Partner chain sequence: MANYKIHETDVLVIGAGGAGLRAAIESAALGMKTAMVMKSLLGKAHTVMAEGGAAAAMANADPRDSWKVHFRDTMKGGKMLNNYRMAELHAKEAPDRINELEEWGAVFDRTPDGLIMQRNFGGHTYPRLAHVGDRTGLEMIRVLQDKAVHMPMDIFMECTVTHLFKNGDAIVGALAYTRDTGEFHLFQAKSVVLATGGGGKAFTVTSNSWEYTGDGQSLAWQAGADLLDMEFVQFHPTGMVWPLSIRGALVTEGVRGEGGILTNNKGERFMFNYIPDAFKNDVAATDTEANQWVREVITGKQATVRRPPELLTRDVVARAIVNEVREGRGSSHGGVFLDIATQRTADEIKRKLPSMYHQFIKLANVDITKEPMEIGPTAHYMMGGVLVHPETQMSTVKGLFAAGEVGAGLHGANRLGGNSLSDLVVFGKRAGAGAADYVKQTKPSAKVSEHDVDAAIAENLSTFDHKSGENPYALHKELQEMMNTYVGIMRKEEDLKKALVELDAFEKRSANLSVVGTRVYNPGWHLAMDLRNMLITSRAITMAALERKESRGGHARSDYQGYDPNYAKVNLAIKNANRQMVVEQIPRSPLPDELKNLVEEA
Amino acid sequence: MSNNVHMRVFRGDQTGGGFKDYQVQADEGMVVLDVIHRIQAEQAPDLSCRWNCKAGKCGSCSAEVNGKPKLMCMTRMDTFTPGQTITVEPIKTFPLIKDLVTDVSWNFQVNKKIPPFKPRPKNPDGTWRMMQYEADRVQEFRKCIECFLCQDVCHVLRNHGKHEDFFGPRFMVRLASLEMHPLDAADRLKLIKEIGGIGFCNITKCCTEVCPEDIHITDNAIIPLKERVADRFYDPLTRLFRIFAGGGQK
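Put the chain from that sequence into structure form on its own, the form predicted alone.
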């Protein structure tokens, strides 16, 4: 069963733009990305939209649908009220390139600042060992598809423009995956505090709410990192221990 839907799609580039209205036939089972493709095919061949897998795994088709950050390929048309106007616009935290496409290259520059995995020395028998619960703890973080919806809703980036001071929730997830890895020997706490800017996060959990992979970004990544930073740099007993011990450990 098909029906006509009213789509309001942002059209424009760095010089400006606005919303344009389209009447589109939406067939049963369609998602928002399907409708955008139909607009491209039938009415606006110059409409720019980034996408790849159409399966919720590449993170390419991030947009704001009716004001909420979503993956267009995972937003079903039958979840909207019949006759409702559906607004589609680019994510706001990053510079606009054209229409629904934004420049997310800043994220890849941030990624380069994070020291990679550094394995600790092997055990005397030539092996590494880790417990199952240790593997389970970091496995969640590996589900990230880098859709950057968490970056889009982060108040520090979106409202305050602290791109030079805060890595954002996506990279707190990556840092957590490294810091909590039982076989990793690198120490990134100073980077997390001073360059990553974890102190800017006020744990509103908005990033967790929009994550399409249901990663508990705030509870399982950001808060534990905050605790580690607090223990290292602000706990007076820990600081005394480090002074008398002549250093510290991961």
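Small disclaimer: the values here were computed from a predicted structure and weren't measured. Residue numbers count along the first chain shown, from 1. Only the largest set of C-alpha atoms that superpose within 1.5 Å between the two forms is called the rigid core. First, how it differs from the form predicted in complex with its partner chain.
- Positional change of residue 81 between these two forms stays under 2 Å at the C-alpha, relative to the superposed core.
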Contents of the next structure:
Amino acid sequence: MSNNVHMRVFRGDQTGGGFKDYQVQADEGMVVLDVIHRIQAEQAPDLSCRWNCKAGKCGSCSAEVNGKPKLMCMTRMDTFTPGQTITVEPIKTFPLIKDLVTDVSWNFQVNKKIPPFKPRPKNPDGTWRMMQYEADRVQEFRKCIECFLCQDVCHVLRNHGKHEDFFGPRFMVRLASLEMHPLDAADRLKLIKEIGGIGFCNITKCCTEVCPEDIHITDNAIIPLKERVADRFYDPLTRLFRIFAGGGQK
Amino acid sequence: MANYKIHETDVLVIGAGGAGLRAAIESAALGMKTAMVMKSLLGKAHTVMAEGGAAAAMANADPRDSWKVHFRDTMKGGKMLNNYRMAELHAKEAPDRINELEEWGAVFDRTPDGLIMQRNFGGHTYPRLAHVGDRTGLEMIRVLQDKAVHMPMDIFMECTVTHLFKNGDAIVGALAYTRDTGEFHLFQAKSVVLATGGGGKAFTVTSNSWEYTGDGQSLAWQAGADLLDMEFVQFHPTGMVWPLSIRGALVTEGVRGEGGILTNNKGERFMFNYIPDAFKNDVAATDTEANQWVREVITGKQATVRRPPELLTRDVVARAIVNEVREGRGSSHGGVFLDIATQRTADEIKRKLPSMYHQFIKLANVDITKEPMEIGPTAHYMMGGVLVHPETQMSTVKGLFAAGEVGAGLHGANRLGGNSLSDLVVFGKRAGAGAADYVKQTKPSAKVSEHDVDAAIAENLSTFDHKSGENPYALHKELQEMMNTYVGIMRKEEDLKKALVELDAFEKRSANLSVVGTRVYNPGWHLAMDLRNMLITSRAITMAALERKESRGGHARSDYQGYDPNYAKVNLAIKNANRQMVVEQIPRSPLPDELKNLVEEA
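To test you: the structure above is the form predicted alone. What is the structure of the form predicted in complex with its partner chain?
The next block holds the full complex; its first chain is the one shown before.
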């Protein structure tokens, strides 16, 4: 079973570009990435796109398919109405390199600003004990495949361009995975508030909606971090206590 | 003189999967100026796809385990062709490397008393794989990535190495290009660590991504280094077979480790019919015994009976599946059935195998908690690669090192599942240290001849000048089909000879590939360069396969079935004799007594 589909794929770079139409044969079970590969092989050998695992594990092939942020490798062609034109364009939040490829290097610079994991001392028996229920909590955050679709839809980044002031949902998840790590002893709350800009998030949950790993970004990562920041920096009792205890703000 | 940027470094690490990251971390920690280049973005390398776990005899899940048992399992799994020193070092050092990952922040699944949990896998006597559900590779690469970015090193993403350079008999640098601009970069490097993985993209049905084009094997051979064990290609028994577009995608061995069974179209659990004599004593004889084993291990008990036959080594299971299909007992799409639905509850399946559940429901409309999966063999891993020194990982060329899949020796004729992730960290660290030590001891220069660089750049750009040449995608497809047909899971002399003739023709045609567009992020141009490496690596596989006239591990010959004791005494090396590829038998040195006793104790 195969049928002819009409694809509109963005072609271009920083100097300009636009949608180009392709008629492609789509076979049973194909995903959008397969169709893009077929266009490369048969019609446009220089069509740029990123991909690696083709199984939703590496987060390379992010794009906007019919306007929705998706992993191309996990978007089946048979989810579209037969005869429907399918548009594929690069994610918008990051600068375009060429065709479907954007410059996501900003994300890697943000990651570098996050202080690394710092383990607490080992138990006397030379081990770190951690129960599965403790692991479960952070394992959710550690499922992140860095597709950056959450960064793409975050309006703080996408519409307001606050890349200088806000780390974006991906790195709130990363921070949560460290802050809630049962063995971690570092303190990143000041960073989360002042450099990470957690206050910019007004919990519209767009990031959660597009996460291909179903991480509850807003509910399980961002809101608990917001609560920790509020407890530390805005709770009057805590502040009073700190003044009397003689400790400055950490 | 062509236009390029120049970088100077002590250690250049090529590849940023588990082995490359671990090597770069070690090299930087030892004070070396370190640069790491990678074909993709950081964190996207093949390691991220590894599912089942990392094998390390930590004895958390079964106190009977030890490095000695791990060593024996590795040697037996490799059909005794492994480099025994590497197998010994690996078994001894893997637990430290896994604990180190925990120290750097990895969150592995836990035992009931809070230690790192370990799961069963094919060929491992005891539950030995430290894991995180079925996304262990993601956890490892993220931990190593976050460790590396906080160390002093230069990271070049989407930067592909196309040539290595020598001065006399030592390595002195490499040429690379970055995809976003198409610019060339010359790395003047005192040492180079190859961590480029395998070359499964030379086959049609493969679990490997576009990156796996045999770059390291090819670059090393071109630089004059010897390759080893190239005939041994692991066909993973369980790849997806349907829909066609996803054919080859990996289904983790963890499914069988968690109790999954293999059946044919008659509903028979066929693996009982394929137990090799050497493993008769280790494997359950009946359904009842196998099921009891699963019940015991999933409830956290020590197994008192023998393991299910589905957990035989990958080479055995893959060939059994091929035989079932050939004799008409396969599924409608040419595979067999892998069933976990009847063995475990839906909740357990979703918790222990979340990404498999996700992958099948999304890509194949199959709910693995209710129905069996349709699976068949897929080209997955190269046991062979660059011949390295077991302690330092240095190749036969001075200053050139290799670690991970691109290195050879640890796995012999067949790799055990779980031994690759531990391989990456054990020998990644050793390669980083080996390179650092080489730089400190020999104080090599890194003078690259300008003429060599110009010639390399001209070669890379030549495809833009061919206006009516061949399409690289079309040539790649033909190569894949040829390799799958003639050098696949079942081989014979006639086919292998045909393959060599075909490779000659491909090589001629590859000189006339034609590329359109600019140098900026051009996948057609990239593929044209990758094809050089795929052709060299394919030839090495084919020549070694022709030379080994027996069936052993990942190399099966229909015209020479079974082991030949004469071939147990040799490994095959692929050498570069004045740019001609030649194959040579290397006699194996006998195991020292203490290791020999370990293997025979079984």
